[in-house]
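A single chain, nothing else alongside it, follows as structure tokens in the form predicted on its own.
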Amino acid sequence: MKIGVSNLKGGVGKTTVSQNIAVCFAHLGYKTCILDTDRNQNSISWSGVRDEELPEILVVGSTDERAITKAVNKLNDSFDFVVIDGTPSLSEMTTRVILASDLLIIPILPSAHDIRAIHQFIDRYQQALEFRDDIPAYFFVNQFQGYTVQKSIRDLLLQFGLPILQTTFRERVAYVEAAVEGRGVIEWTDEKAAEEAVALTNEVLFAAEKHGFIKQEKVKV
């Protein structure tokens, strides 16, 4: 299954959100992979510092828009779960990126910028609706403040009528200490923040279940 983090702005927490789902993923058993498209790498620079005594991820990089279909295709026919960490970018990819994916997740700071600058997002993701209309996508709530933020903020997102996931992440030291170490948070000390990363992952298992993507086998993380 092909599972695309996607948003054009920079800096809502795609490449947190892919490392932390996939490092769940493993754990779980699935054999699981990133495929990295953004030109500063981070998730191969993730992958590099990883223990080699944790669950294997295998993270490719491709920064080529002509090649991503073959790229994703081709890596999906041997893993359980091909996470994209996508770009910020106007560029092709991004619409590249949407359509290779069975399942969008659309990470977005709780904050009146950030819903403003969606619009371009969901233009793009509705451009790409008429080349494949069905591909679901969710909107994810990073870096969350408090109770009243968040219902203003998800009452704002109601206006593109797309799913909201009901996990957040709240902002935390430990997903950035957790990165530097190659590690998800389900692999650090913080236990708030594994537990997010758990309650995340299982959202995302329940929805591919939902359309029809996996049949739910294993015990959730």
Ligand SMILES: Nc1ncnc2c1ncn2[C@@H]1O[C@H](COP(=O)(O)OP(=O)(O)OP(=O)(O)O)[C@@H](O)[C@H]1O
The other form holds:
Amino acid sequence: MKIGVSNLKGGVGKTTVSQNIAVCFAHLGYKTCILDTDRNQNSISWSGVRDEELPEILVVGSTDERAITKAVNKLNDSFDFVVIDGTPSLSEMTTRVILASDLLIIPILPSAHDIRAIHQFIDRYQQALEFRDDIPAYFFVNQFQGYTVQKSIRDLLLQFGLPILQTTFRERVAYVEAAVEGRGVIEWTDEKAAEEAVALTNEVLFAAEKHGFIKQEKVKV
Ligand SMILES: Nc1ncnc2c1ncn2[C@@H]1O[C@H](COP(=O)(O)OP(=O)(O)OP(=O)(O)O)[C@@H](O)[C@H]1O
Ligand SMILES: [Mg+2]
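Show the other one: the form predicted together with the ligand, since we just had the form predicted on its own.
And the full complex, kicking off with our chain again.
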């Protein structure tokens, strides 16, 4: 199954989400890889420092937008999950990533400013729907600091007509520290962060099942 993690905005958590769900999938025993589409190659560097004794996650890079669909489909033949770490570049790559995905996660930061900037991404998403009208997409609120996602933020997001995942990642240093060590937060020392990553993974698996991509009873990391 191909999961795209995309937003045209930089620094919203595309790489953090990609790495953390990939780590959870790998711990569940799924054969998992990350396709890094960003020129800064954050996920490639992350995999370079990842401890070989941890569950294996292949990370490959492809910044050639013409080659991306083929690359994703080829990986999908031999992996249970291909997680596509998106790029904030305004190139065609984002449209290609959207079209290559079975399911999309759109990380956003919960500020009105960031949310208003999403229309650019949504325009791309809607263009993609003209080619394929079955691309389920979910917003994911990252670096959240309150207790519940404020109604004003929810209302702003809902105007785009896409569902919002219940799970949020709070702003925690564990996300930064674990990434520096080539790990996901479930392989780090902050239990709260680990719980968030597990919750997100379970929600994604639930959505994957709902849309008919996987079949399973119950998920535990
Ligand atoms: N929940 C969080 N708490 C604390 N720091 C976070 C959190 N999520 C992401 N970060 C940090 O914020 C920075 C940006 O996150 P990340 O690299 O995942 O975003 P991105 O969307 O992939 O960025 P880019 O567009 O540059 O590829 C990173 O240093 C990351 O470690
Ligand atoms: Mg990134």
